[in-house]
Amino acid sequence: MADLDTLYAHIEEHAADYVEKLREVVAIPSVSSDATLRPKVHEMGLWLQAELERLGAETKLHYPGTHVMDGEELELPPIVLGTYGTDESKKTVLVYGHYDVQPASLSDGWTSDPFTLTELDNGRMVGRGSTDDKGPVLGWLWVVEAHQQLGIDLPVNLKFCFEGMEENGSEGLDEMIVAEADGYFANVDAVCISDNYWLGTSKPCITFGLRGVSAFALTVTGPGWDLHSGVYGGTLHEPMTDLIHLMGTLVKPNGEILIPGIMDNVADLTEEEEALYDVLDFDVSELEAAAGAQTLIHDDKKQTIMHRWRYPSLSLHGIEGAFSGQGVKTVIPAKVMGKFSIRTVPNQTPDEIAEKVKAHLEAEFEKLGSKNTMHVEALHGGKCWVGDLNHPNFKAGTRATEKVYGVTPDFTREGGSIPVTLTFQDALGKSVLLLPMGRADDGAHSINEKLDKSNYLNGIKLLATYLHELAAETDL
């Protein structure tokens, strides 16, 4: 195994280097999800090419198509594909990332332009995409050219699969996976993605289980237009009363979900997976802290911990077509529709959990003998997914952390989803391991997204660490 201290050296040398190219990319607004940026996302596409030639590697562009966005049609953005190394007595290895990010404006609360990284006298490094995923992206790269530096050989060959639509969809992907399995990516051996974070502030993680994602749409519609509530309040069946009801028969403040038999495919916990909760290094606190209020469910560790990860949740998120300004608009809407979503775990699936949605809310919305007509429609369904702790690519990347940090990882689940995860497992046959770089308080998606300098740069050695481990590795 190469000289990882002299690696590990070289990178806190070119510290800079890699912070004014974090700042290149974070005032890229690559914002998938506004029509009106859409160049920006190719922008930072092309970006990555040109970066993985400048590092020696072949590349592509994949585009797969367009789709339709507030009226216009829109190409969406290349999957970013490259091949660094061709040597068949390596290991070939998968590393996947985003390069678009979620929106973000001054006026949502950011203390500092989002677009513009910001670097704190606490090491924090503001900006949009700063540990979401870009500095993560960015990371691999660099760890190819600490090597060609150095001119230390790289242990393995690289495949890269960067896109610009995580954020919106990942329109295009899945179906790019499965068709190239026997071809773009038919020599790989494992799968590493970089997309998620610690689970507290001080201690990094290895990461072995996502929650799925099942979201629907509620529409009650009514009236053939708006009407003033003073002239017909009270004289027909409203179509947001109707819906508030419905809603209010989806989840309990505490949490329960109400919809019948949902829990029944839930798998049972195993004393194997339950000790990995009593040692988690996790203070509900941090938690509280990350959420901005001490208004957490459960008082203790466990249970709080348990139902982010293994057991599945409810979620409402918004209404449209209601009136949300300022002020007092006194109007009965004729339609409205609500949206919700469920997070989902093993061995529940989207087909599943879309057919007990629909049962229930159909059931409780004949109950309200409403001359008003509700719809509920499945908007998406992403499965979820848990890796093997025993896995080989598992191992590597645990004495790759334990070199880097000194400390045995957390190992943990997320609560989130990354429908990538089981679509590479599933359709190349590989583990895939979720390596994180940056911490829990990151605030990805959220105000003042950050990635802690020093996180970053341990992070760029751990990618480097867990390649040289994976290379060492006789089965895997």
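Given the form predicted on its own, state the structure of the form predicted together with another copy of the chain.
Keep in mind that what follows is only the chain, not its partners or any molecules around it.
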């Protein structure tokens, strides 16, 4: 294996350059959900292409077409593809990241302009996209650059896949991956994504699991149009009353899901899994701080984490078609749609969940004795994902973390989903490793998003080391 210490020293020496480049890209407000900023998303994509070309990668822009947003037809930003190295004796690693960001404005409460990278005394670099996901995306570039500058051979071939619509539904991405599975991505041996976060603020982690999500729309329809509650109140079955009763049969205030059979396929807790929770760098007070409230259901850390990662949860998101403005409007809404979703875990499947939800709601609606009509629609079902910690890809990530940070990483899951993880795994049939750069308190989608400078630099070292460790794996 190459001299990693030389590599690490080089990275530390070039810290100022890396920060300048991050400043440059944070200044491009590539907000994918803002139609007026769509040109900036394109600009950011081209910036990345140019950098990849400068580093000697062969690049290709995949334009997925157009989509309609806020009534406007917009050109989707390009998926930036790159190939660096085609040495058949080397393994090929596909790295994914996204160059679009969440919206941000000073008026949301930022303490500095969100699109001006602002370095604080405590080492924080504040700016939209710093940690999600421009910092990690740039990290991959500096790994290549550092090897070139030091004359160290990069021990793997790289495939890059950087998209510009991650914060806005990743439109066109899945189709492209599936279409290129045997094409552009044919020789990929392993996948690595750096787009999530440590569990806490001091200990790095390797992420091996994500919950799935099954979303539903529950519609109750009655009158032909909205009615005045003065004129009709008391005379007819009101859709809102039915809907509220139905939504109340889904979940208890303590989080218990009331749908019969919903827990049937939840994987049993093994001793091996249970042991992972004990060592985690996590305190419930951090979760409370991040949520801005002391309203946790469970008192202890282990139960809290397990209900975030390995048990399903059901959230009621809202109601479409009812009055949602300020004040009060004495309306009887004619048609109301309750929106809720279930975070799913192994070994639940979207089909199974949808069936149980429908059966339950139909039975409950029957009990109401209402003359209204009810309809349940499964909106989308993303499967849960669990990676194999014993796979060489994870072993490489683990050893890389140990080398850079000197500790065994936490082995974590996430409560949310990163759909592309499963797409890569299913389409390419390869292991996908989630290898985060930032910390739990980076505030990815919040105000004052930041990336600690130490996480940035150690993150670059981590990505580099991971590639060397992976190259050294004989079982891949």
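Positions refer to the first chain, counted from 1. All of these numbers come straight from a predicted model, not from anything done at the bench. Under this definition, the rigid core comprises the largest set of C-alpha atoms superposing within 1.5 Å between the forms.
**Q** Can we say the CA of P239 moves by at least 2 Å between the two forms when the core is superposed?
**A** Yes, the C-alpha position differs by at least 2 Å between the two forms.
**Q** Does K358 count as moved between the two forms, where moved means a C-alpha shift of 2 angstroms or more after fitting the rigid core?
**A** Yes, the C-alpha moves 2 Å or more.
**Q** On a core-based superposition, does S89 travel 2 Å or more at its Cα between the two forms?
**A** Where the cores coincide, S89 shows only a C-alpha shift between the two forms that is less than 2 Å.
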